[in-house]
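Take a look at this single chain in structure tokens; it is the form predicted alone.
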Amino acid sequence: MTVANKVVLVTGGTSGIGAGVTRRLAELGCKVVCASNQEAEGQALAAELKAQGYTVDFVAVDVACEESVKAMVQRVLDLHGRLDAVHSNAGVWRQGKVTDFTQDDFDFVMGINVKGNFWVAKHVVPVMEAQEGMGTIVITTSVAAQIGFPQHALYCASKAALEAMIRCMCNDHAGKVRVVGVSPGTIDTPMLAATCAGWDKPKEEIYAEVARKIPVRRLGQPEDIGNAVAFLISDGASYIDGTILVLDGGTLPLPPW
């Protein structure tokens, strides 16, 4: 199940889940290109991992802009000449009910979470289809696609759209590209911390209460997603296609009381 020497692109690869995946894939011997709109963080992460002997490069990208995505994919090809796998992970969150959101909120969340994934897929699929072997696209969705989290209307809708996209792409590009999803639950990331704003308890207390409710009794870590992505892009996962791997510590099966 080795992934050594696979060329992997990770979008949203400089913070939270994406940074954890970038680190884990680099440790396993992948040639990683991490991409995001966080240029300073991306350059620092790439420099840190290169200093440890890993092959990691950073590319600045705005996934909501097709030309930026197209340039990102070309940069990967300029660096490595091929693209074996993509973790399409860039995502954002805005708080609110459907009665709260504005046009700017809608365009921001859907532009990155949904349109961004479409642009990435549009430009990496032809590269993979033209290569020898089977390419793999892993898309980060969320248990928010199944759970109606309060004040998460836009975010939940955007993640549900990605699950439908995964199923369609599996059929449309059968035989050349595998398309799978990772659906994280409660992961210790800056995005999770942002959801704690405005509560009457400190973040640490909220985290401890949540961890006690999760069947594995802890929050997920970005490295947990990294391990799952590494497996899904490996040849050992070659029969896994068009489905979603839930990584929630057992949250979804919890009873409602």
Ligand SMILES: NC(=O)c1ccc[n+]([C@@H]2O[C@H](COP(=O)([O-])OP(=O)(O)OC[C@H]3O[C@@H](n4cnc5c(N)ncnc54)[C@H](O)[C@@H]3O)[C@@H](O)[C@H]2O)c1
Second form
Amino acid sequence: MTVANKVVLVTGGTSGIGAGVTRRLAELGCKVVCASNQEAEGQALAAELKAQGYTVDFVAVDVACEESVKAMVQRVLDLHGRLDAVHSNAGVWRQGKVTDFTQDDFDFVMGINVKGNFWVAKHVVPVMEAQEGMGTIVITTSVAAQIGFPQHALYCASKAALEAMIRCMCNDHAGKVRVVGVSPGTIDTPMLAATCAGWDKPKEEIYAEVARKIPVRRLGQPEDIGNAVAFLISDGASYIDGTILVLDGGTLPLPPW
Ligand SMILES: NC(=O)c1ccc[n+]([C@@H]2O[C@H](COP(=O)([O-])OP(=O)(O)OC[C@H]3O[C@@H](n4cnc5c(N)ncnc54)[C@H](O)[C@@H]3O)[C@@H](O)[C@H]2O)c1
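Requested next: the structure of the form predicted together with the ligand (the form predicted alone having been shown above).
Now the full complex is given, and it begins with the chain already shown.
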């Protein structure tokens, strides 16, 4: 199950889930490159973890831009000479019904959530195919791919697209790259906090109500996803491919009333 010394790239690795994954993988001895469009947060996180003796670097990227993604992957190779695993996790959310969205909204969400994951995969796969051994790409989807959340049509559609992409990539790159999804439920992050804006109650009250409904009786924490990603990129998960691991504390099986 060991992941020590694996070189791992985490996109969106400087906030919420991605920051939790960066921390967990660093603690487990991975050489982590956290990448995002949050320069200040990324530099601070890498400096904090380096000061604790871990190997963590920050690379600035806009995943919606292919040239930027290409440069990010090259930077990882310049730093470490190989790339064992990627957690392709950067994502955004916008609220609204189909009738509310403009072309800018559509391009923003699809550009980061769908196109961003395409560019990451496009530039990571050839590196893994050229290396010894099997690489792993873990993509963050969401239970939103399965649930028709009110006012989430654009976000839900973007996440469902990723599940189709995972199934195809597992076949197309068989033998050299495993491609797996992690599908979080309700995870305590800045993105989740943003979804509470405009409600008539404080965030803490909303979180407590939601936690009471989740079978494990708590919100997920970024570290919960970090533990799952650590397992999925380990050799212990070498028979797991082309599938989605749901991390929702038991929410999906709940009855719809
Ligand atoms: N929080 C939840 O409950 C939840 C549930 C299901 C899925 N998710 C998914 O988990 C992932 C992480 O979300 P989070 O909750 O940690 O949110 P977050 O807002 O805390 O983090 C998002 C990260 O993505 C990065 N990012 C956004 N646009 C980018 C771009 N163009 N280029 C590079 N980086 C970019 C941000 O800088 C940030 O680091 C997302 O894909 C999200 O859809 C979250």
